[in-house]
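Just the one chain here, the form predicted alone, laid out as structure tokens.
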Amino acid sequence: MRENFKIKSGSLVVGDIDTLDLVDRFGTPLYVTDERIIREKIDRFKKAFPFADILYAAKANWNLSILRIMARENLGSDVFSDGELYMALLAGINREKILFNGNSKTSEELSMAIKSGVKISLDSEDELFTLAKVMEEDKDTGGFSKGAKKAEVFFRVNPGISVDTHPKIATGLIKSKFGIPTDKIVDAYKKTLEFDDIVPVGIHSHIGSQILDISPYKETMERLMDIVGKLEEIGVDIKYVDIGGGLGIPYNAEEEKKAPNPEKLASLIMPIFEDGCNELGIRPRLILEPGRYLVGDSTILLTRVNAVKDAYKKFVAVDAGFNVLIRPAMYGSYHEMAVANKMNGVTKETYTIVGPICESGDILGEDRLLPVVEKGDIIAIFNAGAYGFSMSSQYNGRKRPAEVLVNGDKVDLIRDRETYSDIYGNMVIPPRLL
């Protein structure tokens, strides 16, 4: 939220840099990330879980520089595609701490995961059989020599647990597309024992995203440890217990009052995990997959006002739309806003902030009380570090924005603003149309 940032001479400041200087230099729309905030969040998670493996959820923000920060901090990564795996490896994240997750992996992705030496979270028995087939084919084609590679796998279990979050990001519900139901999970592990080159080493669960009421984690951990006990009985040696991520952040003042933190999560789940391990006489590693919590409030989106229109409502039209930040249109999400060049201004008017996309749903914020807004002003949209650029698009033929990273008085461009060639670069006109 805005409390993470400073005000100087009426302007919003990130680190030690005036946001107005940033837009003069890099233009708008512009994503601006404060590295200090990310590292502080990482440190807090590490201290709360000193003996766990922390795997950053790359889907939240897979900019190469962000992933590089995670690598420098010795975090692993939860990846959901071949592209995210490629980026995590390119950033230098330890492949021993990478888990390839996902409910619909291609044969090519599974092959890439095996050849990269990363662990795989299987989402179905069908995926297990596909993995076995891929490994045989790779051996036959010389992808790796027979016996030289073994696949270390988890299964993702669907615990059938409801959480208080948006339905589109509640992933542990019984009706969710993710994971294997608890009553079928043991049978899935039994099938892995039929393969010499596939070794079950962990169990995985993820119940949702933007979770503010952490009580469901307690039941999730209890169910996971109950399943671990059943797996030990059939001879599966569980080395990792992955409870996923999903810890929420406050997007408004009301959520600030109940926002959880890593310490609260640790005090809730660690006793259950440790008691379960002691009872079974095992010592697996606990894995957590924070994403939004580490990067969400580190970033603001700066967008310039193109027009102010007094119509049915007072509309403020800016140069960023849902092609740049889709969360408000997709989830009805709230992002706090301010006028970056009028931070000391008195709030006088109620505005609805809209983008330039040819869709009526291109609304970034409704009925916001702000100082008087004029053409040329800069609107700052807070908490844009998670699922911001990573969910952006070129809809309406619009070029995606630049990203910069601030660390104190240092500013680095970490993604160039797109050009027209980025829009048409992969298109091919067939000769008959020339």
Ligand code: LLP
Contents of the next structure:
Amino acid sequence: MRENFKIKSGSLVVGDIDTLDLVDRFGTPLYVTDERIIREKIDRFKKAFPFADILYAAKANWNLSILRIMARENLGSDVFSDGELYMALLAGINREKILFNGNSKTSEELSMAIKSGVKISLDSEDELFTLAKVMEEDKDTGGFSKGAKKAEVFFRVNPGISVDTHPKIATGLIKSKFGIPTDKIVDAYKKTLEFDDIVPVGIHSHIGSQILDISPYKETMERLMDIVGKLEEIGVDIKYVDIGGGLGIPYNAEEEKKAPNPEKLASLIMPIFEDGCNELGIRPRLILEPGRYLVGDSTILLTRVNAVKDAYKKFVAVDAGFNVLIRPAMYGSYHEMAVANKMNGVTKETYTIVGPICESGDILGEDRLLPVVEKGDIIAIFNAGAYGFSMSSQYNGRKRPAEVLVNGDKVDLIRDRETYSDIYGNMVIPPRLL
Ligand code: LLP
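Form predicted alone already given; the form predicted together with this ligand follows:
Full assembly next; the chain just shown is listed first.
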């Protein structure tokens, strides 16, 4: 939120650094992350769940330096692709605490997961059989010696529970593509018993993202513990119970009032988890996979005003569009804004802030009350740390922006602005067209 950041002489400050200096130095659009906010959020999460494994959801923001912070904080990671796995390992995240999730993994991804020694959450029985085949083939080709490697797997259960969030990011509904229905999950585990080198060790679920009303986690935890009981009956020893991520953050003042926090989540689910474990006489570890909560409000997107236009309504055209931050266009998400160089501006006007992309839907904020905006001003877009850069694209042939990390008075570039060669670098003109 905006309260995370200070104002000095009318301009917006991140850590001890004036955003206008950052813009002079690194240009726009620019993602600016305050490391201290991330560290505080991690700390709070750890304190609320002292005995759990926290697997940061890399998809929220997989910049190498961000993943490095997670590694330094001894967090694990939920990865959803070979690329995220590669990055998590590169950042030094402990492989024991990496879970490879995903609903459509390739044989290559499964093979990479096994060879990297990370755990895998299987999304279907088909995926189990693909994994078995991959393990057989890898043995034949000397990928690893027979019996030397075992795959430790979870299954993702889809509990069929609805949550109050944007329908595109609710993942535990009966119509969602993720996971195995509750009534079929025990059978899926039974199938693993056919394979000596595939060991079921955990159960996974993730009911959605940006969850503000956390009550559905209660039912999810009950469901998970109920399944764990059934699995123990068939001889499956569950060592990990993973309730996923999804804890929401406030994007506006209204949400501020009802925003959850890790402590509230802990007091809702821990008693069910602990009672369940006591009843069954088992001691599995609880896993959580927060993404947005840890990084969402740590980051501001700075974008420069190219033009102000008094048309049928007042438009402010900036240099970041849905190529840089897709959330408003994709989910109608609200991101608070300010004019970074006019933080004390009094006279206000209503503007619609639009990007440079050749589509009418390229709107970052509609009808926003801001101090009078002029060409050259810098608009700050808040809460851009989760699913901001990580969902960016080169649409319209636009180079992706730079990212900087601020810690107090220290500023570091953590991703260079792209150049034209990043746009055409992978393209090839066939000789017949030369
Ligand atoms: N675990 C799994 C298996 C997930 O699929 C996700 C997010 C998470 C953890 C982390 O969820 P979080 O704590 O960040 O809510 N692009 C959307 C959000 C998509 C979330 C996808 N899965 C957005 O911008 O709102």
